[in-house]
Structure formats: C-alpha cells, structure tokens
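There is one chain below, alone, in structure tokens, taken in the form predicted alone.
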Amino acid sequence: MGKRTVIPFGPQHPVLPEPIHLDLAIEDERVVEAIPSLGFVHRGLELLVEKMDFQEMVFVAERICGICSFMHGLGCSLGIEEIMGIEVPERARYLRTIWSELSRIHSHLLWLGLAADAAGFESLFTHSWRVREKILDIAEETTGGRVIFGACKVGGTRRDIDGETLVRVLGRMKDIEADYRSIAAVFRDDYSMRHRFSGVGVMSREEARELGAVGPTARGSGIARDTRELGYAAYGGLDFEPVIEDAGDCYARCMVRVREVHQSFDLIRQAAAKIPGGPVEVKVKGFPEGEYFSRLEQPRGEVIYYIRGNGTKFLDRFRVRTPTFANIGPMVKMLAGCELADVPVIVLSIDPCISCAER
C-alpha cells in the first residue's frame, strides 16, 4: 500500500466550467476515495417564495440554470397547474415540447464541445459550439431569448410560433442536422475520442440503479429510464424510446448524448407535424392550495419539483431535486479506483451543473 494523500480538486479547474469541489484521497496516482464538498454556491432561490407570487416564481425557476432554463420553468408551471386543476391548451403543450427539445439539443452540443476540449480536440470543440449557435438563433427567433426563454407560464405559453415561422425553422433544422452528423461521426469514430473516454469511469447497471443515477448517466449504464415517457407536455403523443448504451463508461455516456441530439431533431419534427391550432394559454383564476410533485426530463436527467400552496399568491414550499444532485453519488462511486488524470473526465461525464444542485 502506498502513502495516502488528500488533495483538493476544484472548485476551479481548467477542464470544468462548474465550481465543483472534491477532496481526493490518493495513493500514488490512484484515487482511493472522493469526498464531495457541497454548498460552494449560495443563492437562496427557494426563500424567494416569501417575496414573489406563484406566477413570478416561474421566472425564478428559469434562472436556476441557464442551460436548461426552459425546463425549470416548465417543471414549476406543471406543478402549479396540477394543484390548481388548470387544463393547458393542446397547442401550448406542443410548443412546450418543441422548446424543451431545442433546449436539450443546445445543452448536449455545449457538453459535447466541452468533452472535445477535455480530450484536447479544439477544432471539434469550436465546431460543436458553432452548430449550437444556430440552435440558439432559432430559440431567439421563436421566444425572444437565447438562454432564458421566458416563454413558459402557468396556464400555457407567452408566445406562439406561427405556421410560416415553423416551416422556416424546420427548413433550417434540416441543414443544422446535416451539419451535426459530421460532428457526431467524429465523436463516434475518432480514435482519440474513443481512447480518452473508453473504459474510464465504468459504472455497472446494478450500481447505477442502486445509487439512483438519472439521465444519460443512467442510460449509459443500460437503464432505459426517461421521464418523458410519463407523457407530460405533448410527449404522450410522440413516438420515441429511451436512448441507452451498455458499456457504462464515459464513452457510453457521450454516445447517449450524441444519439439523443438526433432523437430531439426527430421529436421536434413530429411535434411540428401534429401541433393543432387554437389558443396558447388560459386565464388563471385563484391561488394554488395543495401540493404536487412534478417530474420531467432535463438534458442531465430527471428533475423533481415539489410545490405546496396555501391558498394565497405566495407558495409555502418550493423545492427542487436536480439531476446533478442525484448523480453526485454515482460520480463518487466512479471516481473510486480511477487514475488521478481521469478525474476531470469522469466528473465532466455526468455533465455537472453546480448552480442547479446548490441553490
């Protein structure tokens, strides 16, 4: 047995954009144990329910995370709508689905760029983000925002996408997807990407299930779990299956995201083909009284919203279990026994969002 040393990892690191902090117990160059230190980011968003009414809390929820902001707003809206018994118009459900999948594409492309950068593949990094910019242009055209959409509200959506714009967007997406295929082929076939990620951070299906992994982290270990199958928004009327890989390593988690981008393009086309006419919102009367757990699938995995209303315009409770928080346990398990040089790659493979996990 070599000499055991405890070294800090983070909160700042050249490979990781997120301020994650770990204490790593190492023997020589091998990690024996990883101890996460949570709470580096303090924002107090859940306390704002005392000062902002339930409609305004949708804006607060969107600001939990800039990358999956629309889905945070959707999770908050779904919970309040269930409590109040609000029936959202069918067209709004499809619009929510389209914007959710646009968010998934731009989130995965951002991560793929960071993964390429971690492997020293700078040109692939810039190409991934170049394609992502085109997705953000579509988001800006249809919602007015590139990062914070502000399109979701309790009772429906604030914006609509007219038929002419929708046809134009679908035409642009066809070109974007063709551009993306060349990028996906590099992630799938390039030797340097395979060599850096394959066999690193392996987690079996049983371990992923026991530790409560979610999202691509779970699906990369062969668990076919995708909260979109619950049918919220318009997903119940669309045809898709969870994207899974069986290897359970960093490369498998990468491939799940690569394939999910193709799936998101297909879901947007399906939603655009089926979207009905009609209004995009209903008038909200009264105040929420009761409680509800809403669940939906963000790019990083399942997010859970617990909302409790007391019959006034201010909520009693507003709690969020984000996918990053759920994946910290699995990440710690993957780090035990790895080489020190593989730590940033393994941490990156869960796509951590510390601003999501720590509010």
The other form holds:
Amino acid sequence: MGKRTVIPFGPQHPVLPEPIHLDLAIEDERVVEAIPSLGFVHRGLELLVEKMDFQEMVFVAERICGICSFMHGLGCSLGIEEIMGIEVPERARYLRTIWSELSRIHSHLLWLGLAADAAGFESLFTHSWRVREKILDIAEETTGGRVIFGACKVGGTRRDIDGETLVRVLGRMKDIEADYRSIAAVFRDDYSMRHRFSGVGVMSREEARELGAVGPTARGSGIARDTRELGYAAYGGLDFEPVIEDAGDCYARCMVRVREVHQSFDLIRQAAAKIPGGPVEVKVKGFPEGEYFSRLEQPRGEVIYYIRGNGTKFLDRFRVRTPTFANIGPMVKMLAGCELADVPVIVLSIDPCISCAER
Amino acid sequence: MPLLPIVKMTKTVMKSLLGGSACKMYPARKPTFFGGTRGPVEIDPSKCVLCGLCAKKCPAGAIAVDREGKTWEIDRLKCIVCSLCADICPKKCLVLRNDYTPPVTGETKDVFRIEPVSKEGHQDQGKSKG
Ligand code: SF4
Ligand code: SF4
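Next block, the form predicted together with the partner chain, ref. the form predicted alone:
Below, the chain from earlier opens the complete complex, with every other chain and molecule after it.
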C-alpha cells in the first residue's frame, strides 16, 4: 500500500467541462476518497424572485441551465400554474412536450459527443454534434432560439407550431433519426467506447437507490424511475417506458442516453400525431398565493422546483434542486476505489451541469 | 477485435468523405435565418411614446427610457433576446431583427433619440453610440 496523497482536481482542469473541485485522496494510482466542493459559479438566481415579477421569473429560470433550459422554464411555469389553478390549454401541453423532448435529444447528443471525446474518439464526437446541430435548427425554427427557447410562459406557450411547419419538421426528423441510428450503432458496438467505459464507476442498484441517484445515472443502475411517468405536460397521454440498463457502469449510463434519444424521437412523433387544435395560452389574472413542488424529468434527471407565493407579484421563495446536485453523492461513491485515470470519465458519466447545481 | 464494429464507423466516415460539407460555410455563403429567429431589438423611434413599459418589464434591465431627455437606450450585452419588450409595447414599435446579434468588442449601448414626426413629415431622429 502506497502513501496517501491528496491531488486537487479542478475547478479548472483540461478534462472537466464544468467547474467542480475534487480533492482526491489517492494511494498509488487508486482513489480512496473524493471530496467535492462546489460554489465556483454561484449566481444567486433564486434570490432574484424578490425583485422580479413572477411571470418574468420564467425567463430567468430558463437561464439556470444552458442546455435543458426549456425544462427549467417549464418547471417554474408548472409550479406557478398549479398554485394559481390555471388550466393550461391542451395544445400548449403537447407543444411543451415536443420542446422538452427536443431539449432532451440535443442534450443527450451533446453528452454523447463529450463521451466520445473522453474516450479519444474524436470523429464520433464531431458526428454527434453534427446531428445535434440539425436538432438545434428545428428548435430555432419552431421557437426562435437555438438553446434558450423562450417559448414557455405561465399559462401556456408563447409560440405555436403551425401544421405545415410541424409536417416539415417531422419529415426532417426522420432523416435525422436515420443519421443518428448510424452513430448510435457505433456507441453500441464499437470497441473503443466499450473498452473505455465498461466496468468503470460501477454503482449497484441498492447504492443508487440509497444515495438518491436520479435520471440516467439511476436508470443505468437498473432503477426504473422516470419523472415523466407523473404525466405532467402531455406525457400522461403518451406511451413510453423508462429506459433501463442493469450493469451500473459508465457504459450502462451511456447506453441509457443512447436509447433515450430514440425514445424522444418516438415521443415527439406520438405527440405530433395527437396534438389537438385550439389556443396555446390562457390569460393569467391575479397573483400566486400558496406553495407547490413541481417535479419534472430533465435530460440529467429529476428536477424539483419549490415555489411559494404570497399573493403579490413577487414570489416568496423559489428553490431549485437540480439533477446534478442529486447525482453528486452517487458520483463521490463511484469515485471511491477507482483508478485516477478513470476520474474524468466517471465525473462525465453523471452528465454534470455544475452551474445548474449552483444556480 | 471483431470486424463488424469497424464497418460500423466506416460507413459514417465514408459518408462524410464522399458527401458534402456539414458546415454552413459561413462567411463564404450567406447565412439564412428561420422566420421566427429572435435577434437584436430594433425600435421605430417615430412610434415610441416613451411610456417606459418595456424598461419596466425587461427581465434583464437592458432598456432605459428617459422621458425628460427623450431617449430610449438599450444595452445590447444585457439583452437576453427574450422579446418580452416587443410583446408588451403598446405602440408596437419594437421588433426583434431576424438574425443574430453581431459580436462586439466594446461599448454596446445604443441610444435612440425619440422625437415625434414633425408636421412636414421630416423626422429628426438620430442614433448615437453612447
Ligand atoms: S418602446 Fe414601446 S413600451 Fe417602450 S417606451 Fe416606447 S412605446 Fe413604451
Ligand atoms: S428582448 Fe428581453 S431582454 Fe432584450 S430588451 Fe427586450 S425585454 Fe429586455
């Protein structure tokens, strides 16, 4: 047994996409313990509710994350709508579902690119992002924004997708999916990805449950938990099952995401087939009074919004528990006992979004 | 190593070798924007009545309306291109241009002098970089 050394890792490190600091206690090449510290990009967005109209807060919430931004706006809107008893039109619910799934596809494709990059497979990385770009084009065409859609608001959506655009987009999506299929096959079958990710950062089902893992991190360990099953937006009317893998290693988490992209394509098709006509928003009158926890499934897992209104236009409290925050515990567990060289891959495998976690 | 996986990636590689570029070839080719793309806010100074609603509602605090000085000012770097101001302006004098905000290296405040159209139809409006 070697002497114990502590290696500081991050917040700025060539392999880290986001600023998290880890103190890695190592013996020889093996990590004995990892102690995370956060707080490098804290922005204090939650406190903004004190001086920002609750309807404008949706725009701020959208900017909590630069990837799954639509779902942040949605979480905020859902909470406020629930408190105020607003019945969102059916069409808006379907639109929200379509845009949520678009976000999920582009978020997962971004991650898949980063994963390929972490494995040193650069051409796969660029191909993942090439496909992602086409999804971003669809987002821009339907909402006006590439990543920050700005399409959600309290009481419905700010934009509608007309029938012609929807048909055109669905047609394009068919080609994109075929394109994606050839890339997914590489992730599934290629030796390099499997070699780098298999058996690394294993977390058992029990551990994942105990540590409160969420999203693909939990589903990669065989826990069939997906907040979309609660049926918010239009998910109640769509047919899907949580994607799970049993191995609990980085490769399993990668496979969950690979398969979830297919699932999202399918959900968009289902939603587009079922979307009813009608208005996309209702007028919002009065101010929220009361509290609510809204929960929804983001690409990284379950996000929880706690919102408390006091009957004025400013909210009392606004609290966001992002999926990355929930997944830091499981990540620390995976890191204990791993090889030093595997640390970047394991950190990446939970799809960390540290700036979300710090809001 | 089994042969099949190599073939998998080869297909994609061949496609990119033989197919055209995946890039949009900017700036050699002019970019096209979608109809709904949100870009920088533009104002029609002849319609604005300096009511200040846009400044009050802007989530980023990017707009400053000076009633006395008769100016309407926007901080381009603060603006998050949400289009809330354009939605709520009672005079509908704000629009979001249909392209991306150009990159900047310095001062990003655009000040517009708001002056109603005079009788002769001559309009004295000036945009000055502040
Ligand atoms: S731009 Fe519109 S909202 Fe803003 S001050 Fe002028 S009239 Fe009012
Ligand atoms: S687009 Fe949004 S951020 Fe920009 S000036 Fe208008 S309200 Fe403010």
